[in-house]
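Only one chain comes next, encoded as structure tokens, the form predicted alone.
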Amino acid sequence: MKTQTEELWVDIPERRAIVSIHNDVERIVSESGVQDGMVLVNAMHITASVFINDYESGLHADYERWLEELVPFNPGTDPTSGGYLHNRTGEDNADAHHKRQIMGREVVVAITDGQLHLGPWEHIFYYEFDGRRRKRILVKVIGH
């Protein structure tokens, strides 16, 4: 059984973005050696997320929409106007954990002669909800 673990840091300026981390993710199973197995990538912050779909641009800019009318952007405090509970924490990033629960924290691919084994589309993305400063992704290789 061989493992591989490796650490992946983002740095996103703007508070949500979304980041194909693919690339990086074909290089750790690459490098892991492991031929048959798994892998973990997993989103190390709870406003953050870890999803697969297609690379297009249009897509994201209707997650971006749909998300915002599911769960809008307000720092307020008060739920009478549209404020969140949790930032009387003295953050302003509740909407953030909840467009996590939504989009999801994790993903697990299956590894098969060496190469992520995934359908024709399927592209590998890290979504920040609360940017402005560094974060980490988790990328865990388990096979043989």
Second form
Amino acid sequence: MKTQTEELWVDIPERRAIVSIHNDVERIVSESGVQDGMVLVNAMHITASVFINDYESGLHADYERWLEELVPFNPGTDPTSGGYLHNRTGEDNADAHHKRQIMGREVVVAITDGQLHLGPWEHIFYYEFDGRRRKRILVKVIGH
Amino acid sequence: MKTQTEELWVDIPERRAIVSIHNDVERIVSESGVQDGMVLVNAMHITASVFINDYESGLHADYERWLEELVPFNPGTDPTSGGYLHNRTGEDNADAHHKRQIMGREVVVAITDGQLHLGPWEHIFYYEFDGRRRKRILVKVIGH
Amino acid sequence: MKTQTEELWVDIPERRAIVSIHNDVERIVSESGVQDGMVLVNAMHITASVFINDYESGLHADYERWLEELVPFNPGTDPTSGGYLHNRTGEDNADAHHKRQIMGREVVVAITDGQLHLGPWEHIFYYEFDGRRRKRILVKVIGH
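So the form predicted alone is up there; where is the form predicted together with a further copy of the same chain?
Zooming out: every chain and molecule, the one shown earlier first.
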């Protein structure tokens, strides 16, 4: 049995952005030498997601608008006027902790014949909901 | 260490449907000979989900109605009138890419004593959000 | 290759609550002797979630309010007045089956150097949406 572990660093200058990490995950799987197994890819921060969907900028803009409707950014601390109790800690990112639950923390992808075993349009992304600082993504390969 | 890999094909004639894949996953786990490990089950298409919940048609109809409220089907391309930018690619399935994020891409299930290790009501389903064509589900077993 | 399996029992007296299971998962990983691998932690019941986010009571109260907005508790059986078809089975917990889809069934966490490999604020929680009875959480360790 083999394992491989790598932390990817990202530094998103905007508050929110969707960034492809697909090639990084492919590279790490290749370097691991694992022919058959699984790779876990997860955000290490709780205001970000890793997800698999389409590499299409229109869809990404749709996600942005939709998530903002489901759980709007609001730096306030009063829930009766759209704020969040979490922001009483001095943060303004309560919405980001919610958005990440919709989009998910992690993906687990199969490895077959030494490659990511994906459908034709599956692409691995990192979704930053509270950027403007360095953050990490964990890639863990397990298999043989 | 053992692994087993199988792609399941589905061909849903409707746009949307919830289909049990539980017996297929059980069969593949049994054929793998793995006594202790994990099985990953994921949609290979980005307008579909694999999820675990109740085998109860009323609940499934509730999900349908709820998801349609959260992110309505709309073939339009203008967000200001309920459409989606993604549909400018010529697709009409932008809602499906959103619904799949709510319901999830994948499940990972433990295998113990050669069986799926599940709670009493856990049942594995495929949720099609944009059918009327052949699609695949990946089942990957890893363990010993 | 090593595996370790344990079911954690919880008995939440309220209908809904967020409970830390972080220390239990840490203990099981430590007892497994696995230095490098993955741990799967999942609710065994379909009206509950396991998720990773902040250990902050304000955020947890925000989640409560937000989930109640997205899918309100309603024991009724008529969808046209806010009820759910699922409740025709005699249950009143249809909302719980929806809330659990938002927050997720499971997390998969990497193990490196014999420890949970987590970011600085990642904390593992169980989210009960329909308590007042004994329920189980499954922890499955796999690695070497």
